[in-house]
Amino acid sequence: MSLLEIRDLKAGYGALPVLGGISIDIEEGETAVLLGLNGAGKTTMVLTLAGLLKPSGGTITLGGEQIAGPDAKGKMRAKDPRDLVAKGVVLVPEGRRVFPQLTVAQNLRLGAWSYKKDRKGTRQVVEQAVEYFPRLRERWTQLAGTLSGGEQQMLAIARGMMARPKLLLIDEASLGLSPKLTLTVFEVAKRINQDGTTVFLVEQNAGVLDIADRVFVMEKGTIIYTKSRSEGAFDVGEVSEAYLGEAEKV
């Protein structure tokens, strides 16, 4: 059974529809990637999965439990974002959105708020996070707002890990980063996956194909391409040239 099953998902903003009926599966333990240009509907997709945007149709099922969909009377219902975090769905949003006036340590502790009573477990997760990103240990008492863009992205991902996700959603991790830092972030995302977390990366950079187990390409709110690594190697040229226009491989 898939960890995440999405069927005919529709969502948008008021009278503006964005997602036109998405259906995808993500298996537990995979690194899945959603590629597409600006305006394709990628962020709308992850906001809906995280419970921050209520769908207008379709269903979302997590580990066999419906977390969004019609009730017995046909009215759309969706789990509260806090309930989804408790169930293991954690979003690292586009633009990093660290707390600039708090230190690195304080940002991480806020990420572990759901587990504030489990101090031992939190310390273990902190150690794992700074193992992924050793630079954060060096910046431990530094205000997050004074970090470089790459360091803020590291902190945002590490803060997401503090909530102990089963499904980690990462929106545009490479945005504004150098090719070298982008590669580092992608490599860490794969390490997180190998350590037991299912990862769903939303990207424009086709270089992420190197770490992907499953790829979806979105255009104008619909999925136009789906492929699993088990079906064969991904053709980076085909994806980037045919579907992503000017997006370039790292």
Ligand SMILES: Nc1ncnc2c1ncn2[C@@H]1O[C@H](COP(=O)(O)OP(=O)(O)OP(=O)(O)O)[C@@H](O)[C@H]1O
Contents of the next structure:
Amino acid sequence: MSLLEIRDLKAGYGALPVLGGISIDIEEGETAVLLGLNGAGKTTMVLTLAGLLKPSGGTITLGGEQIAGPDAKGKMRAKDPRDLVAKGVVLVPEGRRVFPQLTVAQNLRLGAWSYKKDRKGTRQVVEQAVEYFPRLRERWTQLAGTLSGGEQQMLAIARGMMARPKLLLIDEASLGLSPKLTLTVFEVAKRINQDGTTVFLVEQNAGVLDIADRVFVMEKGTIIYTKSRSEGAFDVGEVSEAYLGEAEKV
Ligand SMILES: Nc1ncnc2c1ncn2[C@@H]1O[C@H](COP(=O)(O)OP(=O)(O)OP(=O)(O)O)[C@@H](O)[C@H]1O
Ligand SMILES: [Mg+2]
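Return the form predicted in complex with this ligand of this protein as a structure block, the form predicted alone having already been given.
In what comes next, the whole complex appears, and the chain from above leads the way.
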């Protein structure tokens, strides 16, 4: 059984359909990557997985439990984001969202709110996060709004870690980062994965293939390419062609 089983998933905004029937699996313990151009529907996908957007059709199953899908009467039901966070599905959203008027430490503490009674556990997760991103320790009492863009992204990921995810969804963490910082973020994503969390990265940067166990390419709300590392090493040229092919034709 896969950790996440997505079948014929459809979602959109009002009358605008975006996801046109997605069927993919993500295995427990892997790093899965979703590549696609602007507007492909990547954010729509992770918003739906995190319970922030209700699907209009299909099913999502997490560890064997249906978390979105039709009820007995055929009406679509989906668990809300709080339920999903409690089940271990945590989204680091696009755009490095942090609380600008709060310090680094306060942002992290807020990320751990659901575990606030477990002080020892929270301390351990904080320690781990600052070990991943030592810069955050240096900026501990700085207001998050005054951090650099890259530091804000580190904080956003670290805050996601505070909720102790089973499945961590990260939406375009590399956007606007230097090549060096992008590499750091990908390396940390891999370490988070190796330390026991299933990771699903949405990206436009094909460099992420270095840390991927499975890759999906999305175009106009459908999956047009999928490959697992177990089928052999990724061919960056082949993946890039799948993902840039349409754009190159323009
Ligand atoms: N709140 C919204 N209301 C209406 N349409 C939306 C909304 N959010 C996204 N869309 C539309 O849905 C489509 C998919 O958008 P989405 O944000 O999922 O793409 P994306 O692959 O994440 O792109 P990017 O790489 O630019 O972040 C786009 O055509 C977009 O204009
Ligand atoms: Mg997006």
